[in-house]
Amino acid sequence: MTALYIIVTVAVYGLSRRAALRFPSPFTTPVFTSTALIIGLLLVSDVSYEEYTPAKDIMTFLLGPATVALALPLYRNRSVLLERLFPAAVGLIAGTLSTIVSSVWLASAFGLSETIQAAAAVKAVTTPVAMEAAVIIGGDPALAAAFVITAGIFGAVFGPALLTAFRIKDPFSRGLGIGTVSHGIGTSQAALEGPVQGAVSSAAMGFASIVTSLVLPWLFPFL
């Protein structure tokens, strides 16, 4: 059954992507629509999360190679990245730190436990990094993965629209903003806008993961 669940998941994503290309809208973002459809199919088929977990684990494992594959558009657009490296680095560091701080403070303001605060702190980085970082600061890796996916979906759905609303049209800036806070899910949406957006978003996602891994262990206790 594991193989069947993987095939169904891939097929649903493929259909969602075709729908997004034909009917472009924030609410036809492939990750958003495919996630909703898969949840619906599992409920209708009476398939429990435990039954689906082996398939999910295999696909989660493949996130690692998929993340490495993002190096290709990054290499092709390296000249654009090098030209604006310093301002991009400053913006990325500021964005990463503000995401961590705001997440922890907001969770604390609502009286949520320290475990939830730790999981929320890593929501802006890619899933494999987030799960490991959450363990280091005392968070639940499964909960961290849920926060990451939720943040990525919201970023992919609403990120481009918000950037457009604030009149941010520069491809470099759009890719940087989406990749910094929405990791791989947002990057997949940024890549649909254009090669520069996709390359910059993938670079931002990688550097945000590095910055988070370096600063989170000593920053989180102070928050």
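Keep in mind it's a predicted model, so treat the numbers as computed, not measured. The term rigid core refers to the maximal set of C-alpha atoms that superpose within 1.5 Å between the two forms. Positions refer to the first chain, counted from 1. Compared with the form predicted together with its partner chain:
Relative to the superposed core, Leu21 undergoes a C-alpha shift of no less than 2 Å between the two forms.
Fitting the two forms on the rigid core leaves the C-alpha of Ser213 displaced by under 2 angstroms between the two forms.
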Contents of the next structure:
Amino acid sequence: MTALYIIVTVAVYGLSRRAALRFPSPFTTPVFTSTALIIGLLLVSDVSYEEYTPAKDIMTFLLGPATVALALPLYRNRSVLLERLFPAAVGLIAGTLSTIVSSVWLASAFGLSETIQAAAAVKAVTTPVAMEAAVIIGGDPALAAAFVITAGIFGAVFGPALLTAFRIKDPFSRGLGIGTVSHGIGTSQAALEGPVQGAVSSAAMGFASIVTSLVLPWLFPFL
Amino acid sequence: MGEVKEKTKKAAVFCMQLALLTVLYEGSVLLVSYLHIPIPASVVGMLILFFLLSKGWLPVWMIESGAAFLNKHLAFFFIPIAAGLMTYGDVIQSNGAALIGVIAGSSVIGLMVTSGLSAALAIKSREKA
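Switch from the form predicted alone to the form predicted together with its partner chain and print that structure.
Complete assembly follows, chain above in first position.
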């Protein structure tokens, strides 16, 4: 069955990629449409996520190497990156702090429990860091992972359109924002927009996770 | 014949490049667990590869087509992971709207602060120059 799950997932991805090229819209973002379709198919055919997990493990084997490979666009755009290091660092640190603070405040305003607030605080950074950081501040790592995925899909789907609505045209700043708030999933979308966006987004994703893991244990108790 | 040979060679190079990237990643996993660095292994691996390329210790052609392929299909690897959201059915049913509100609100704020500041500072420094 595992082979079948892999074939179906690859086919769904291929189809959703074509759909995104044919009908470009935030709602045809491949991560979003593919994930929705796969969840739908698993639910309809009564397959649990546990049964799908062996297939998931095989398919995600290359995720680590793929993230390492983001060094290539980073290297190719190194002159732009170095030139704008200072404004980028200011934007990234301020953005990371504001997304952490606003998520905790919003969660408490909605009356959500402290465990959920802690999971919300880590949502902007890549899953492994988010899970570790969540445990340190008293959150649930599995719930943190769910927040991370949702934030990533949100950023991939709405990030580019929101930036356009706010008249941010500069590819460098677009990539920086998407990588800072929606990690790898956002980066995968930013890379489709252009090489500068992809390179800056991958660098931002890395540095946002570093800033978050350093700052959060100090910051969270004050929120 | 020549064309087939050329294709086989390309495929072999491609696989070697994927293998090299995997070795870099697995090496970073070991390094991170050994040194207890609070940064994910994939980000450490990315920094190491960037450093090797910048120093010229690893020529670009040794990873180029494999890396470009993985970059292009990065979104694919997140799909099976994101499908894991289906296991949070009960949390989503009870608090779904509030959770979406929190994620959407704080993502929009973070996005605007990051991109807005970076764009504004870039314009300012250009005016100075």
